[in-house]
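As structure tokens, one chain now follows by itself in the form predicted on its own.
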Amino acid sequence: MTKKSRVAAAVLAASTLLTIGVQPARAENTSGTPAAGHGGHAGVPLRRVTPRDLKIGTAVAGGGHHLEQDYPDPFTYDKPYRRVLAGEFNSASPENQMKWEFIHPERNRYNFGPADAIVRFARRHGQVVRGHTLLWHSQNPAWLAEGQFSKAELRAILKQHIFTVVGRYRGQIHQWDVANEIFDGNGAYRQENIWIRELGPGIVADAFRWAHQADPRAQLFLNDYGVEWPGAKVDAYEALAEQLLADRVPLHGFASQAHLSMRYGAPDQLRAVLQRFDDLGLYTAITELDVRMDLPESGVPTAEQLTTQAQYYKTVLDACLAVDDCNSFTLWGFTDKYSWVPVFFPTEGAATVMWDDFTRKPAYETLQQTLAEARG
């Protein structure tokens, strides 16, 4: 069954699920993953109901904001978290462990230990890994951001970083987010991006070429937020993709992060956006999906909010399922316990598909049922 034919079946999945109440059942199945309380797939993990031509993934919590919290590294020390991570998903994305400031903290020193651990974990549990990220304006180490380098030195630093990091995991990374968030909302190149500001936009093509040389098997992606609706940013990416392909640059995919807020409407034009890049012959992906909401004074979402959140998640999944070569669907974390959202959006939260104790929200069950219907 192709994706286009699966979509019609998947549309039938939502109606009953969107009337689910606040908390799903909290019974445990034998794998240690909390069982779903509704539908015909109770206890069946997402990876077992996902269509075979689609990877279902999550960010692996660690680094970044986690370093400032009052808990130890989630991936290393939280065994229930690791069990759910292994059981539910067949794709893993290091949340921060492959970003420059974490993996390359000093000019002549790399910190590979945490990323190595994720890659080993993924291999043991039959998961692919999405590498994130190689060229970005944010989370760069001080030695790079504040250094006084010539253009030639900067170019050499980026090239060496890409060959070192991508080369280390050669053959072990399914997809790389090579260029991350390179356009602003008006479709202009971000001047806070040190690589683009100092070396010019042509450095993006170089980064893709270097990554491909370091690992010819990895799929290489453009990745950004705010591309869930048509607009100047999407137009800029489409023009860039066309130019890169015309220049025979090894670009393989375009990805929507899909960090969403319920302050705004569900991304009902996302399918059309993804289709534009599919029409160019590229893979497409959802890479960082979460759906945050303004919490009531109690801090507990209402049943109505959870139903709306489930609709948002389903809208994004339906868009991916409807596009032939959307081959990767990744949640930016699966439990509120470790979500980045409350740290950066203090009045918003509850953005993931599971509660702190890993019991499932309506959004989880909606994804589960929609995937199962699509798989047929």
Ligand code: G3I
Second form
Amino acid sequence: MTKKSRVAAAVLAASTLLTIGVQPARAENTSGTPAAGHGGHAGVPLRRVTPRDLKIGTAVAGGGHHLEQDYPDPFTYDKPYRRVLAGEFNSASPENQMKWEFIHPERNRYNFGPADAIVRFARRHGQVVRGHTLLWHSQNPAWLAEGQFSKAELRAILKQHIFTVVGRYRGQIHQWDVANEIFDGNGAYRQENIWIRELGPGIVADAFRWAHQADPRAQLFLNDYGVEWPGAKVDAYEALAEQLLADRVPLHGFASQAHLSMRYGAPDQLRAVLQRFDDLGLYTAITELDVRMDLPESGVPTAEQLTTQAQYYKTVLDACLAVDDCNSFTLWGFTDKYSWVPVFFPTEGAATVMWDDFTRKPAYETLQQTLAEARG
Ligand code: G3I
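Return the structure block for the form predicted together with the named molecule; the form predicted on its own was the one displayed.
Entire complex below, previous chain first.
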């Protein structure tokens, strides 16, 4: 689909949403089959209505906060979860399974099993994989965070990690989040990032160069939250992207995670932000979308909250559809059953597009309809 028709379709879908509203109440059925939807797309999985030049993805639940919960590893053991994962999406992002603490738990030991399983699953189900992540301040193993290493040793450790992990999945990863959350809200390099603090910001370019050498076909991304509106952080990323491109560093994309809260309003300037990076010749992507809300005492969102949430999801999707090379749209999980949100924000929740039993919320229906309209 051309950019023009995508925009036209997005406008059409927006007006449809306003005209018909969204289904406000929680669906009664528990079969996973939606109630009759709008526009004749009921029951058609998201991946089947997504424009061909866009990937529709989700995080694959495991590791991280899941380890503290009283359920077994979701991706490995929850069969209905796996069925929805395979049926609805054509892109998969390991939620935690490729992070340093998980995949490289000891200096001389890698733990590839869970990541391998996701890559195999993705291949079997015709999905691409987004690799997450190589250079980050968080979820680093104790041996690294608390180790006493010289600068030369640290540099060698990062280089070896990137060649080992990226090299293992060479040819099987669509996009890598090479550098994750490297700037703070003021656009300054985060000093809690061990690599940047110890080796200086120039290490970011090296990480991209090494990742490209290890897998020349993977698209290499900068990825962050809090970049959904213009501001100091977006300015910092734009300046960095320009510099990296001028230096011929293999940077291919800029991604907005899009962890949204209904406390702060819908990201109505996201399209303009993405366009700035598209104008530099980069791909753009939405990589971790969820929309959390303050839950009433009952714990069940109101119909009005669900309608607002659907509009937030739609705002983000419309932004991506309107930008030429926004080529990947990923949800940070598709069911509240496994969402990270209530673990981090105890009074908030219901952030995903499906209830615990995989029945669909208005946000799901709105994404489905908007995608279908855009595909034409
Ligand atoms: O490591 C500590 C451990 O020492 C401590 O005993 C334990 C007690 O609660 O917590 C452990 O930390 C957990 C961490 O994963 C380690 O794996 C946190 O509680 C847990 O909440 C955390 O969750 C993950 C989080 O990243 C960590 O930042 C989530 O599963 C994961 O969904 C989330 O994903 C991130 C993306 O990667 C980047 N963008 C933001 C997004 C949401 O935070």
